[in-house]
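The form predicted on its own is given below as one chain in structure tokens.
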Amino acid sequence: MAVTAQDLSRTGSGPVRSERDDHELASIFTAYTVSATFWLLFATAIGLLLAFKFGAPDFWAAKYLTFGRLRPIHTNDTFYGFASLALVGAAYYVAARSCGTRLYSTKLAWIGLWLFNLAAIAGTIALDLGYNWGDLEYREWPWPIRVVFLAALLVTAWNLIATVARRSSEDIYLSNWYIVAGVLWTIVIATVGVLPWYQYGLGQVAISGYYMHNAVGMWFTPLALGLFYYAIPKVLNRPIYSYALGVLAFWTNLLFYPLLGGHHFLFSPLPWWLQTTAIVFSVAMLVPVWAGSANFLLTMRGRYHGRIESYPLAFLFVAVICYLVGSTQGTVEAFRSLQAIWHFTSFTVGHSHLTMYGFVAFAAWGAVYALLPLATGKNPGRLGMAVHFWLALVGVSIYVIALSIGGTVQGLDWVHKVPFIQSVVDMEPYYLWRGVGGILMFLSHIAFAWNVWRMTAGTPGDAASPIMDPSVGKEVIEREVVA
């Protein structure tokens, strides 16, 4: 394909960009990123408090600070405050730039931003006051608030689709396949999650699995992969390795992912055939995961030094590795033999952080560091990016490893039918390390906030341009081709 992730300069059916359009797009990208940064700090501060409540349950045990109220605040604000806003803000920039046109409507983008924030604020207040929709993970907000979030999705989808429709090239670049499809898929998921006639008995169980898994795999994953397909070639100053691999990963992700939710309810009253189908499709997900990961890693081939010297690329590289490892781990977890050990243990918490934090958060940060300086003309400081990267990487590594080991010990205790309190005692050191990892992760978010300030309203930093010299690493590839 001739289409690349570079900004398209030729004109076509779409309107020509002006300097004012670029300024408005930069303002929207900035506003979404700043809002996402606020929710990142707030949600992870709550998460850090929760981590220490495992070791000290009576710490800050007031009514409004109990675990049952704070935990859904942490997850929902991380999902729908931080991750959604960070990914959508970058997606607007990618859609406009890759299509060589201006954003369809800046007004709709601002309306979407206010709706996303309104839902997150109202949901946080409702949950802390005890208004909880029940045991429906990741959709604990009362249904009127989830309708506001659905409205934000509708506005965003309309704006992105209309922007892509006005593109200046005949082809639709891969990034926009993933971005537009992710928004459309999520509208379906959010609608099903609100419709009342699904929310009874085993139907509620099945829809809970459908919603909780697809909220990650059909919302955050397509948006993050869409950013990969633009930001990685943009930073490397080279085209994506294979358009065909990207298309293969896209359609197989759409085919296999929607039916995975049932593997959260193995050994439950759900029909055995539904559980088995979820397992089979979990294994089939290796196709899009490995195809997509290979595409990104082969695009980075020959740029090994760049992954150290360029922090935007380093963030994106870690995100790709966590996507590959975390998704493959999810396939392994789906087998009944391993579910019997790991289900309901802290292992699954480690897995969720490997994917949502190691993959999605690092992808969002990599996209922000790669693209926001291009939009605002301001670079972060190199030291600030280094502090953010290493604190986040070391922190999440400690967190995931501790909970993976501890969760396995916990599950084996249950399998061996030792007294339940013994599993609690055995988890004590792993909860401590979870807290240590959480502290490092939260400190990295403070560094990120400082970097966002320098890329937007503050004094620019000394980091080099995120766009690398295309000649670097070229000789490595040439030697491999000759060999």
Given for the second form:
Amino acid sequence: MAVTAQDLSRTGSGPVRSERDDHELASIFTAYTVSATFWLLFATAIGLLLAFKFGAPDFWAAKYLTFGRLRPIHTNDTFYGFASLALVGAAYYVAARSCGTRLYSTKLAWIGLWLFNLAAIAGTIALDLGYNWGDLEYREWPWPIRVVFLAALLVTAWNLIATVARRSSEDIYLSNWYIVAGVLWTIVIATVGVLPWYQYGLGQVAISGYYMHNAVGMWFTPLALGLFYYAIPKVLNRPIYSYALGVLAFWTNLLFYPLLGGHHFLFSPLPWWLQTTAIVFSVAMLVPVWAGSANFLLTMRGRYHGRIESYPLAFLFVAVICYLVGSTQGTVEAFRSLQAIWHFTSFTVGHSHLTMYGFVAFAAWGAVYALLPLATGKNPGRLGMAVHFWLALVGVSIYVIALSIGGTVQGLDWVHKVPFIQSVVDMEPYYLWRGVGGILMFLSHIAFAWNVWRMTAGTPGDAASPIMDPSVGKEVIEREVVA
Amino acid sequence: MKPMLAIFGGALAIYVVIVLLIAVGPAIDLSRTPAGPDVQPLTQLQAEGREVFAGNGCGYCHTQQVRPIPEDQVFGRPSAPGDFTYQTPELLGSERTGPDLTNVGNTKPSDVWQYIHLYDPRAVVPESIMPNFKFLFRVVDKAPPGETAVPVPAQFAPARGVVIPTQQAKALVAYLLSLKQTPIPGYSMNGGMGGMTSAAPSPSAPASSAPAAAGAYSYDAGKGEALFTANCSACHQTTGEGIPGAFPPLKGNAAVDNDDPTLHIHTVLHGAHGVTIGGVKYTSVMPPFAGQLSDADIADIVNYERSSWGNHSKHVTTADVAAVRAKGK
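Pass me the form predicted in complex with its partner chain as well; I've looked at the form predicted on its own already.
Full complex below, order starting with the chain above.
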């Protein structure tokens, strides 16, 4: 790259921030959000088609539309297209604002956006052509494509760290701990996932267990939590309940989370100690999960009314609840006795949607609704947000409940040793309900796209400012609000 | 810079240390796991088939790991570390929308069955929700020399022409048939395609349980039907009519509808290959069930077959099965 650090950082040192900087930050945030929205629509349209195929396996069974090629396209594009871009776009805004400075480099942010998109597009094409790196979940892309994704992460880390370095105060606001550390951890994850020397046979199984859970919990979780720590106080116009609790959650998450990946391979030929370690730390994860969730919920205390009045807050509230419930469910699933029933069943698909959708996607939407209007000066419409919120919430509820019940039925069929095909037959109604939930979820994404249009290029809607009146609610804490 | 170094540097350093300890270190060690007894590297064709398997995402619905818990016994013995030495990329999987395939080469050894099933899964398993893989086949007017047409049942076959597997389909089937668990001393072979036994006899002492069971046996029609569904119906079909030209019918079959049960029991115990039934020669391979089903289970299956679809022949007892088993092949 023929760009030097000086070119990238237009002005000298110091927290200079001009109108032009605000404008550029808004366009970066907008570009990432619009890109993420495209991937959301594409990846969930694929998801809907996959759900339909469970009831109509011969529908569009041709080579490029076969289930097994589309399935990783759905997961990878929601992960690396939608969620990553939505979270990184909002993270840039949060980093710059919470540091009271401008973004270190607009150019780097654009390069990062192109690299993320390049990886997702190339990955989609490769998977559809039948080129993958084994059915290794969330790292199916051929390795050169994953190196492009890694490059996007490096660019992002550089830009975020340099932005934090320009902050106006000595302290680093907690959001930036989560955001910057999340990107750094993911650089490690992507590197470990791509290097081949220790990935033969069972060795690769150990890496798969590590990778598939760390790619979720050390990437999406810290970024989403970083956005919570900024967006929730911002919307409520009051400070976070406890900064110290947030710090505790940060370090315990770091110490416990990386150790639990092996719980994807309980009862596998992986060493028993590795599996037991994973179970122990799955339980330990209750500490950061409950500490973090309590912190967010206590920040919202006394504002139950507001949760209904303000859709940005409603999205963030659902995200916090799903973080709490989904993570706790993950701990429970890791026990050997329950894993023996639920593992390999659709229950785990329900779990991954409760967390990736209920938690991560709702967090990204909440952050976009809370912050994008502040960046662009354009609010979405209230009706548009209401349609998005209720369709998504009802849809994901149907989805998760159907697969949780169905997965349990499936697991019990196996325990009772009925012929295997019976478990396929018994799943039929639950697959159908999954599709019903999926349709509602997909429709909600169209509403989201419409709302994004109104917050960016289109005519603004009638929603009030995402920042709520601090006098609403029983108790008002007289302290400086972040940023 | 100080707080940045402490927070970001600290968080990164701690993470790297944990990752080396929990993931990279164990992976280096596990990558050196020696192959189990008789575990062989794949041939070139099988390796090609493995790529077809992975590239088309078969691993998202089919696991390849058998857990040491009772419900997994139907898929074979528990997977051992040495089973995976030549399996890179790994295909252990995380979902069982369809059955585990660890031992499918032993339980469904017929390439004809595999071809029909890939061409249209519902041709052999009506309730299946697996997509068809017709794109791995060609439809031609007449099978070219050296090629064998797949005997797809008429109802599922193309209106005209015959179905020929492509190179990819041949490689995939070669790979599927290579998925065979090798015996490990001390592990019992419970493998079966949905076999439902909870107390499978060890292959080294096949008849050990027979005397005790002989007195207690009484035919359980429900269990017989379930065992038949789990182990036999994929080929012989729930109608007992088989697949014309591919798998023989049991309905009116001379060995089944016969008061001398010896050949019937012998076939279930030891399998069959290249037999002529009702004037039709069948090239398909039938797997042996002696290693995975007990005498009582086999008696239930045999009796179910002997009293269904219009068959009316004398029921057998576990003692009859034990006697045929004792004689060996």
